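Presented as structure tokens, the chain that follows is alone, the form predicted on its own.
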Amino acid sequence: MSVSQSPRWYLRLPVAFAAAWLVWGAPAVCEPAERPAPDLEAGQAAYLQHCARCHGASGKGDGLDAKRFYPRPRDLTMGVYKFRSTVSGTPPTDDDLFRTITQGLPGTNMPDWAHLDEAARWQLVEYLKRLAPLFDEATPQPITVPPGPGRGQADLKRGRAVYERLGCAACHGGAGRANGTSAGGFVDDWGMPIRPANLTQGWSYRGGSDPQAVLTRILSGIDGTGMPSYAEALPPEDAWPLAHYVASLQEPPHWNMIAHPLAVEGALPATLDDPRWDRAERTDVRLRNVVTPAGEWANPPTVKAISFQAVANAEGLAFRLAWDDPTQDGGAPPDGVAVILKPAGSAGDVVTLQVWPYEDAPPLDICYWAADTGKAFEAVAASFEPVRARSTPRTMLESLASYEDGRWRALLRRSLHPATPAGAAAIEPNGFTAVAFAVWDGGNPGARAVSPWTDLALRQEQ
């Protein structure tokens, strides 16, 4: 089978595996105390009003914000749903609906609804099982697992000796940034490109990001997708201990919305494991792609988040980058970094990243890196292509990285104060800065990956 293609021979999996299992607990969903009858109308009025934005009217996935979306929002005339609770290639039950609507799908454009009446939310789960013929047609198959191991005494050893043996690393990687050797080229059932999951990154798992939650996508497999049912490849014994090593690869974000540099004496560090990086507060950036000019995304992204720390002295800051790309591209178009800030006197404000450069947009300074040289500058343009072409003025900057299983570490170091090029951005102690930044994975051309702004706060030692 190629990778080009959808894989869809595990969407009607037996179900004989059922019977060698416990009944496992889904999660529990808060009902109310009488759950209303079915009104198609009402469910109907709450699907137009809240959810066909996206959707569409009809249901299709067609709806006005559908195509700048990625995930695309979801046909649901298709009754194909990925997060459920049973087994694949039947329908969901009313409580994975539910909560669905309720939780909304982390790492989307999917929101949590919860502030609707729940009487509402019931109704919309209604509705939304007359838009497909699946739920006429078949029955929901509740997934069961073993009991769980017990807090503390998961076997992570044992986990990842499963994971190396199901070949889970082919697409998630060996530590499960996504950078397996069949990681690229899949498509699912609604003709989109797709990408694995990261699994370093829980704040985007959509279904869930505890051990129950990971074991429930393993046996229930994630229909429409790459991404099979495990069940019957599965031992009872080998199910929790892959659940809790595959959560075990998850590293705890660092959301900040004031971002503070670490202020010594001497010199910045020059490496990028100078044990002062230890000391210095992390911040974590989500990165959104940015959309063609008809609005679209074009390319799934395959960057979705950047760590930054920073450490400054009297004269400069030193920037240490950590971002997961799945393929080190050195040649053209090759990976890149940029940290962004706003120049000493500019005219006018840059809300998004999304949308620059945009017709009379200010320009920006950034601090650019790529993996073609190896070597970073800086410099003050209109837009990111003269920077990236090197064909606008610039000043060289000191900087190093390396590439290791899936993840790039890039170091920066520019002065506070730059004298060049012109219109550079000063960063003043005991204020705030705004900085951003963009990231370009050379195997993905077209998706550039841009964040919002963070406030720098530098404060001097006293």
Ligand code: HEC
Contents of the next structure:
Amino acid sequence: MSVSQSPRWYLRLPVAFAAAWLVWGAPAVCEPAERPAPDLEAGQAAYLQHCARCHGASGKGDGLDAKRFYPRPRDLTMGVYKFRSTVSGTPPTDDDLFRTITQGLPGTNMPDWAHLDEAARWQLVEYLKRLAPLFDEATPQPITVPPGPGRGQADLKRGRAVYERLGCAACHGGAGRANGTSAGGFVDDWGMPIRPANLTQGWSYRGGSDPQAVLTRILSGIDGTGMPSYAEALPPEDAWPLAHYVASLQEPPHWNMIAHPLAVEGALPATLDDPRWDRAERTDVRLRNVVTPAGEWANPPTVKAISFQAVANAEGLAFRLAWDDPTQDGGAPPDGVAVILKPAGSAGDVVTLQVWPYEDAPPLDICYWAADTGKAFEAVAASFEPVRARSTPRTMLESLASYEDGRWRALLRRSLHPATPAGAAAIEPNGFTAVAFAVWDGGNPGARAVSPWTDLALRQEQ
Ligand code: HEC
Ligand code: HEC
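Take the protein just shown as the form predicted on its own and give its structure as the form predicted in complex with the ligand.
Whole complex next, starting from this chain.
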């Protein structure tokens, strides 16, 4: 976005018209710069209307909803900005601010504001600059982005070598799954625990996931977070290979509202690498950590999504699950996962796992696997605790799991109509079954991550 700030844009209009006439031989629509003259009152009004509920009336990041979010809405009075195209420590450009407002910050609760008219967004930019003294004390110093090859010429092998040489893996992990040896223990400039990004989750890159945006983050650093600027350390000829390599780590998500198990005849898959998994539809589901009873976040979420596939035959259902967890924890508390179903005979809609369990909450059917025993079982319970503690009647399930470089993969098998435990979900072929997931990271205790419900559509015919 580049919009002239000159108030005298109209003087250039006749020239622009003449040029357009010469090139196209027809009148062209010449867009005037839409950036209005600064009007702080208008900026403040828009801020109070749209931003204050999160960022607080005075911009200190203490709005009504603030504590329920991770990351927290920014304290805008400190003048520390993450997503800039400028040298570390210098303010963002007006265009950077405009872009953040227009596009929002994907993977966080900062919404996009493209629906506000452009003039209002520019007034917000002006207002933000009044909230922190940094904008008076320093001027934005744009980073220098070397000219680069197109996507076709990206040298990923070289990019990988640069990724290793510069030590990105120490934080982001060898495969980019946020599991580097120094990934834990960071505290950001706003006093909150913070973790490196999972680079395989392109949808969660806040400043944009294309190579250009990634290179901007690498060169500018992400101020306030411990992610340094590599403007000095990165030779220009290595810049684009690195950016393309990072972008290549992203795994496109499959967000499905309805998931279709692969229908098979004969036995269900008994291994994680059964070739039939390659034919089974994959569904990714975002997870959200439950908040503490005080309505706050205890810890940064470490598990943000789970992906699942299902294979069904006439008798049963096999699930293959995969989720990224930065640490393998087999002790107490252990890593664990649950496939959650609606118990047989339960009426009404499903409850949201964000608030379950609550007083008099209906029980749920929980197919639970944990890393301490490496075994799975099914229980019908009114809360997770007795299940995690194995103090409730349970029926063992066939399961296996493996952990490799920051990623768990697990297989769980269950019959469509189990005789036990009492009240176990009955799954009807050719019907819809609601399924949800909960994940525990033993290394991040108290941070239970839960999903919304997805419909599983069982079909008999393939
Ligand atoms: C629903 C809550 C919410 C609302 C409403 C909201 N924000 Fe945010 N905003 C956030 C969160 C959360 C972050 C922190 C993201 C992060 O740290 O990665 C953020 C960060 C920002 C940043 C920092 C960007 C950077 O480079 O560091 C700016 C600027 C910003 N918001 C502006 C606004 C403006 C302007 C509005 C109103 C038009 C607004 N926000 C409304 C939640 C919100
Ligand atoms: C000292 C730890 C550390 C190192 C080393 C590090 N990063 Fe990061 N990186 C972080 C943290 C922390 C975040 C998350 C920032 C946040 O939550 O806002 C991050 C975020 C990112 C993001 C996501 C940007 C976005 O838009 O959300 C990318 C891409 C990235 N880093 C690439 C790299 C690359 C490439 C390297 C090596 C050249 C690297 N990082 C080195 C800590 C690090």
